[in-house]
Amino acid sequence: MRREAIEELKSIVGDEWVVSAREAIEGYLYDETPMPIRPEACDDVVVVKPGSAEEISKILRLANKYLVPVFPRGGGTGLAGACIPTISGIILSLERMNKIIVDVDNLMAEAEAGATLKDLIEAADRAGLSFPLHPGDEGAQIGGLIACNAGGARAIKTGIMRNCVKGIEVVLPTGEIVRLGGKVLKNNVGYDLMHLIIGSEGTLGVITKAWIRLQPKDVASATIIIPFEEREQALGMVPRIFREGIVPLAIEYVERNLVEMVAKSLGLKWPCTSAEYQLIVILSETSEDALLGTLERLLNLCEKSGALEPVVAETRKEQDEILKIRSEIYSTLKPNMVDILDATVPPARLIDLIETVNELERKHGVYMPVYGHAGDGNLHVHLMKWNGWTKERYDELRSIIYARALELGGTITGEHGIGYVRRKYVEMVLDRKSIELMRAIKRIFDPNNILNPDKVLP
């Protein structure tokens, strides 16, 4: 970093918001990507904390002037290395831009990019509304959730971030500030540039603000654990739930040995011990009567589908403990993990993908914990640390799982994105022309390739 560039950055945001001391930037270098696969961060960087879109505009114009890479950063909760600064440059932290205004009449939140998921959930709740989507760590920031098109367990009923965002303010890599969409529910003007930027992982622009659709509160909820003796029965239940006209908030597939291990590490007890293969179904309705009616239909369906006795959690404490155990699987496994995959297939083909994983386990004599968002076919396969395994063997296993997902009509990532660590697999999914078009779009938005320059594209 040239000294004159750093001085100009200070003149834009103020001395206190340009940070270069090694101990102060440490927490900005990495995200939650497992250590064995994450790229090495470059520590020849400065962290800049702007307070407005106008300041970001000036920073990006400066970056173009000096040809300095810029790495936008949210809460650092990503799993594909999308915000890791791999070369010398500017880490652009949006943490100061954290205001949220709720428009109750239009059921909209106007949220700055640095506000967290927790901030948004609480702001909606105070206004008597809800933001039901829960795409992971509540410390994740809104800008990052949109840039990575985050999903999570509750995507069945409410969709993913793309479905919730109605407008964005974005600073383009060349410094222009544009507003795309807004509070309107219908907008049919020209090419949909907003949805091009959503999911672009910080390569096409810096999202500074978003207009996000909220929902009326569901006042009644229940969490049901449905055990099965056979995996086929458990996963075969999922399409039957939908055909019955039941739309849960979430349907998760877990295996008992895994959730019991996690529960033990948390000092909790998993409430269902009757079978190995289990579905977690979360119901959320606008009244107690509606909940009871849906619950009755679900329990009747369980009887017809070969399930053992379901466990119904109705109290908030019981439901929270189940969800805490489910949400801590990744954190529990992470110290002994090489990678977490999130290949996605049509939900009815999830069983075929899991069978491929089981075949690989048998062939190599290893354990690969699996769980996933059964309602949308998004499977998390964990590659653990196995004695004697090389990077090449892990790559081979990963490629087999990806190839099987594609063969089943799926894709290599349903929610974590490409970031840095999945770039070499993009050509498995996209044809040459599609990649050419993406490269051309990147050049138009970012002619000097200064914004997150080594992410997403192979």
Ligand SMILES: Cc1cc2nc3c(=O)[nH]c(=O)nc-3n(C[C@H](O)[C@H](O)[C@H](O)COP(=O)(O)OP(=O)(O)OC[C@H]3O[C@@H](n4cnc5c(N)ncnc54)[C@H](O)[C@@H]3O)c2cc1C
Given for the second form:
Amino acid sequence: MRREAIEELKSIVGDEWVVSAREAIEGYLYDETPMPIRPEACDDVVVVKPGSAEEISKILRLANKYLVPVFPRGGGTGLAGACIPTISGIILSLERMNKIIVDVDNLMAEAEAGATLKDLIEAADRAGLSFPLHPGDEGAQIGGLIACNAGGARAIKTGIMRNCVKGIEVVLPTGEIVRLGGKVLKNNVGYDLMHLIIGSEGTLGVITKAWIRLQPKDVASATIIIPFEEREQALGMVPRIFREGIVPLAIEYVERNLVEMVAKSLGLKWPCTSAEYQLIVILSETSEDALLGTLERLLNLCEKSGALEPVVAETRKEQDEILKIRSEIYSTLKPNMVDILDATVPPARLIDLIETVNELERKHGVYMPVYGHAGDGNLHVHLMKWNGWTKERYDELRSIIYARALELGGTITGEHGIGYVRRKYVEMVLDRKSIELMRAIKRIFDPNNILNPDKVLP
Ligand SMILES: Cc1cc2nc3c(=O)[nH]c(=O)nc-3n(C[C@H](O)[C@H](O)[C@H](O)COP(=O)(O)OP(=O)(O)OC[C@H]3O[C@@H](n4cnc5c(N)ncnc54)[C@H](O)[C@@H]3O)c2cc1C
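Given the form predicted alone, state the structure of the form predicted together with this ligand.
Time for the whole complex; same chain goes first.
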């Protein structure tokens, strides 16, 4: 980094918010991407912590002047290496911009990009409302959640980030500050640039603020674990739940051997021991009566669908323990993991994708634990470390799984995004014309290619 660029950065944000000491930048170099696949971070970087959109605008203009890459960084919980600074440049951390104001009458949160998911959940709760979406790690920031269009387990009722965000303030790579949308629920003016920025993984603009739709608070909830002898029965139950008109907060598919192993490592006990293939259904309603009614319909459906005895958790503690075990699957597997995939298929084809994974396990003698957001067809397949396996063999396995997902009418990533680690697979999904259009869009937004320059596009 050039000395004069660093001095100018200090004059924009103040000396104390430009960090270059090795120990202080270490925590900003990587995200949660498993080590075997993450790219090497460049340590010739400075971390800059702006306090406003205006400061970010000045930083981006400076970056264009010196042609220095800028890497927006949220909570660093991403799983595709999207915020890793792979070349010398500026890490732009939004952590100081973390205010949230809740507009109760419009059921809307105005959140700065550096506020975390935990902050948003708590702010909504304090205002007597809720933000039900839960993409895994509560340390993720609003900017990162929007930039990745995150999903997670509790996306069935309200949709993913894209469905909850109604407006954003964004600083374009060339420095202009624009506001797209706002608190309005309908908006039909021109092309929808806001939805172009959502999911663009920090390549088209720096999100500084967002208007996010909140929900009424559900006062009654239950978590039901439904066990089945056969996997087909478990996954076959998912469309039946929807056809019955039941709209749960979450429907997750898990296999008993995996959740029992995770529970054990946490010093907990998985409460359902009767069969291998299980659905976790979270019901959440605005009254106890409504909950009891929905629960009764669900339990009737279980009887008709060949389920064994469901386990119904109603106390907060029981429900939290189940969710904790489910949420910790990733961290428990991580030390022995090469990659976590999130291929997504039409929900009724999930069974076919899992069968392909099982066939690969048998053929190669490897272990690839799976679980997934069954309600939206999003499967997490884990490629685990295996003695003597090379990068090329893992690549081959990954390509087979991706190809199968595409054959089933699906896609290679439903939530974690392309980031750095999946760029070489984009051409499997998109035709030449689509990639050409995306490259042209990137050039219009970012003519000098300074914002997260080596991410997303192949
Ligand atoms: C245990 C665990 C569970 C997870 N579960 C889920 C899950 O269920 N569903 C799911 O979707 N994801 C999940 N994730 C992945 C991750 O939490 C999400 O991708 C999240 O959206 C990343 O947010 P972040 O703030 O950490 O972003 P970062 O990792 O910091 O950055 C991610 C991308 O966003 C960009 N970015 C960050 N802030 C901004 C901004 N202000 N403006 C523009 N671009 C920005 C970065 O440049 C980068 O491209 C999980 C991760 C972990 C570790």
